[in-house]
Partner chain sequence: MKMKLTRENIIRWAPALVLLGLVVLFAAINPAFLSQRNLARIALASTPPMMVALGVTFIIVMGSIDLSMEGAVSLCAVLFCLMFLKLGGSLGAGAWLAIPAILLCGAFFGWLTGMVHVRLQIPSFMASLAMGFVGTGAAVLVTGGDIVRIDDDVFRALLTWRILGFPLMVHIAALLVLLAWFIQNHTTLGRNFYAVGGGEELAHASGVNVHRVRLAGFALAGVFYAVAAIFQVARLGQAESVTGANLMFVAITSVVVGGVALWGGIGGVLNAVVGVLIVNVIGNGMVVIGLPNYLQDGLLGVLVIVAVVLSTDRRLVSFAK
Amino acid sequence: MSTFIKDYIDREVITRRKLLLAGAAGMATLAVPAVFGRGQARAALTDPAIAWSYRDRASAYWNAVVSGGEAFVESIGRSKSDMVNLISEGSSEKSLSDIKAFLSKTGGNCAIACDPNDSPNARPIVEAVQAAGGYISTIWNKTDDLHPWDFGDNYVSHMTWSDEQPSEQTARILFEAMGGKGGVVHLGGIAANNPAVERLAGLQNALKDFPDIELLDAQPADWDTTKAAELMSSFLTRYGDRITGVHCAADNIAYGVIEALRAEGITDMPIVAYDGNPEAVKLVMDGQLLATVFTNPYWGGGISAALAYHAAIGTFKPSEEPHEHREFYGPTVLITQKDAAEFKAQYLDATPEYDWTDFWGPSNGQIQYR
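Would you be able to provide this chain's structure on its own in the form predicted on its own?
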């Protein structure tokens, strides 16, 4: 049901810094010292292979992430087909296995961008990359005790998005549309995923200010449209007309919810979502969704690959960067019906040309832990 993101945010002028760093990227024999393992010196890598490890490309969100990675690869003079796609299919075991195979094939001469699929899987992935002498940047999922600066230069960076507050905003929009009373159900992502945890927490925060709204149920839909449709059907069977609002952890989940509601002849249920995919933005414009949240996955996918690659070739030394450059939040934009058309024109109808050496430009500060 989802469609592919192909166009994004406003064009950016290539800066002198980009030209200088692009020149550095082409100096395959650059002998800038880096840190290998914990404290062992090694030269920068020569012409490293580049890979993106991710769930799949079936959703608009992940297609945008990978498209950003491909755009970065093209910016350094390679073909986008030179970027290796390591598709985990939602399996942490496959994610780790594929990365280990890639490390073996390249002899560690590689730069990897990765969503580890779930938080516990991040550590064995990072340890494998460090042991092989490769470089990796991760997004979304890692445990709170895992930090790039504990792995020298090889674990370049981690980016996530501060989902709790935007999710709380969407919940408040939902509750207002429900008239401040009734029953709400939440359909989430994979239970061990950081964004799934934070997006549910945002809903729970908002509930504190709405005592007349009851959370009837909250279950994982694993970021999957089909599972979401099945779960919503089961909610309708169990709770019936007690459900007066639906809080979705992702746009893909909302598509399944809408499908299940339509099967029951329900077309006016208040629903909110998350991700800002093109189809979801259109649904907001049409009034079928109240709100969604955009995280600019295109930029996230490109900059994660860029960080790993430029660290690998020695353009910059991660261990010399401040902590806010190694663990940071990506940008978020709340989209409602009143601004959806403007958002579409600015973010979706323009062809992006990012400065992929402006590593932290749109980022949103250092990750905070409770």
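So the form predicted on its own is up there; where is the form predicted in complex with its partner chain?
Keep in mind that what follows is only the chain, not its partners or any molecules around it.
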């Protein structure tokens, strides 16, 4: 056993050394183009390499984002494999180092779409891209004090999604189905997650207009189906028949809620969800859910790559665009029982053809900071 540990430590020490050396070498190669590249006002790039930097492809959400990116790349006459996948696996460090490696490989002749993984990571990424003369569009994560217009043309745009408004709309649909009175419970995401905070805030906004509806309880179900089922059944013990409606922060949570109710023989509870996953859309069509919200990750993935690419080749000059074209909200589509079938036909059964040069058409206004 002790030799196992000793061998292990020896091996780890060696790999750590290798890593440090490799890191030093990487920094050196990065510094070289930066020294020569700085100050050169490159107007436009020709035939830039395209990359998408994201968490991983295992979830339906990121799969849709990346598929959109690939669709854009094919639309400009290249093949899918010409889009480089930089997979961060949820690590900000890996996200940054992969992008730096891509910049030095292409010498800055590149267009990158990226989710920086967490907010503070956006700044070093954008600075590295600007120093190398590349172009980048980000989605989801950046700090509030970081703005594309402070970086000239190289930081093309940032897109995020505001969940408060759509969540308020689903709450209103729920309250109307409840007849404007009764008790509602909210099952949320991981408490500190921004979307979880916004989706609860949306519910609370709607409550102000419905004085006869009481928010009985709001607790995190951690975006998890199993946890949601257990939480819902505990709510049933605590509140029993007082619960006449359920507001869920995600489709995954709603699946657990529906099953917890099914176990009790309750099939007519009004429930709303969020995310617009295909299964949830089917549940809306079957009448088991009242509504869900679709954020069109496919379009988001395609248009982020398109914005970076077209800025890079000079189709438009980002610094001449107004602020609402550089920081904007992505689209949200409310799916209710009226339009679920139409939505399914349009978005799920067929992939819509997008005009990847209509950069801001489906977007949803300039980002507001509170």
